[in-house]
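Next comes just one chain, in structure tokens: the form predicted on its own.
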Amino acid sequence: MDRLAADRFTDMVVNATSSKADPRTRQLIESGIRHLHAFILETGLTLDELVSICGLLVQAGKISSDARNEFLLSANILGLEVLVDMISPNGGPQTAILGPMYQPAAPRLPLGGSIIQGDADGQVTYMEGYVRDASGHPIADATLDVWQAGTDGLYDIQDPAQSGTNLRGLFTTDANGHYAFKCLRPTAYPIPDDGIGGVLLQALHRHPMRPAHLHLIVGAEGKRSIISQLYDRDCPYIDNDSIFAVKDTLVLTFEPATGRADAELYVRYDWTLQDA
């Protein structure tokens, strides 16, 4: 097929979309069609390769569940979610990707409480800071939804040995915008590589490791929420994240918790919330 005929074919497929379609849906699909058709023409994709790609998508669907989103994992490996965050109006120096392990309804815990349930396997860390608005004023009653993997690299929804809400917690700032909680020093771990994500990584000769991190969603009434991840500066994967999510503004130094009997390490981080 010559290029002119290919362009006419692409136009025919695009124009098949009804004018009654939702405008944003139409925009996304039409642009997607044009880029996919251009990709096929540029690479000379074969039918066998197309069938293979579709087979991988079928496998991703079979693997995915409420506890595992193989499509989002694959998108992360290809840098798609990070790129969406980079161009988002809500993106910024304190934002990061949500990741596939978020679960709603974390237990509400008191200021200074611990997300660790049972015996701590790792270094207990006391984390605190302040949530302020763009003018630097403290925000009372801001919420921090926190979750992290255990020292074995598994989240509670992946690990039957953990309780259902282990290493998750919801905290509220006081009148001064102060928050505090106890967690574990995060551990580096491999993203699941026994599915389509692993096929991608193997094909690209890339490792599956994520640097040690802690997840948070910080929000308040009338403010734009921040979805974020905070990273351990001493982690060997800090400059080589398998999903490209690390920002310098989110890298922290874990220090000895001087004078604290309830924690080995201390770390502080402040948040700034913009008006919604």
Second form
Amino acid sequence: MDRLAADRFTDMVVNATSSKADPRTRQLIESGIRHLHAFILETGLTLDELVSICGLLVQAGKISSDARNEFLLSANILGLEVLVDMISPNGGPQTAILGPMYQPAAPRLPLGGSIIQGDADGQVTYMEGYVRDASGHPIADATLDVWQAGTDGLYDIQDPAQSGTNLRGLFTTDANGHYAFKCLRPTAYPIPDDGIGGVLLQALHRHPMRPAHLHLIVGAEGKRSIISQLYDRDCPYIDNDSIFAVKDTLVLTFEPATGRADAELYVRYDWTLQDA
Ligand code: MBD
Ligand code: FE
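Write the structure block of the form predicted in complex with 3-methylcatechol (MBD) for the protein whose form predicted on its own appears above.
To see the whole picture, the full complex is given below, headed by that same chain.
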């Protein structure tokens, strides 16, 4: 292979971009072209392999829907979203990745309300804490958008047996910045492996399990929102997340809820929101 000719070819493709293109779009696509061309040179990619990669993308498209984003799932399996969180100016000790299971349609619930709809066969957990600003002052009317998978290992959007917004809820802090809600003790679950996510995991001989987690987005007027996940210290997968997303600062101990009739377990966690 003529390496110089290949490099000149890459430059030619990149230079075909018009200067009228939006600068950030141009930067993203041109850098993507350079890295993909370098990937082909480094691996000596064959035509069969290129066609088969494109075929995988077709399959990912076919299995995707409003409720299922197989591309984001695959990005997670490859560590892409964790890296984006790592370098994000909005990232910090309390942030984690969004993942493909968020839906902006959680029902508004009163403080202390439960995100569990119907009978749950899990352990009801009472979670509470405070939302504060960087100087430690409580933030009233902060919102917490919460979602989690059922004990069957499925989110509502994956599971026709669950009601449309099961295990999702939107809460607002009181004047003291206090929030509280009931949820299930999260359980470890396999990420969907019937699409190209599964093909990737199998090809790499990797397991699909995510450690038990609860998702939240915490936000307030004039503050930077925190996208986060909280984890259960006792989960056997806590050090072996299929998508590499666990942070020490987000690992909690679920304790017995002494003196509460409405919950078996108790957990407390406070949030600090930076100015936007
Ligand atoms: C999940 O439930 C999840 O939280 C992430 C980040 C990726 C795949 C499935
Ligand atoms: Fe999740």
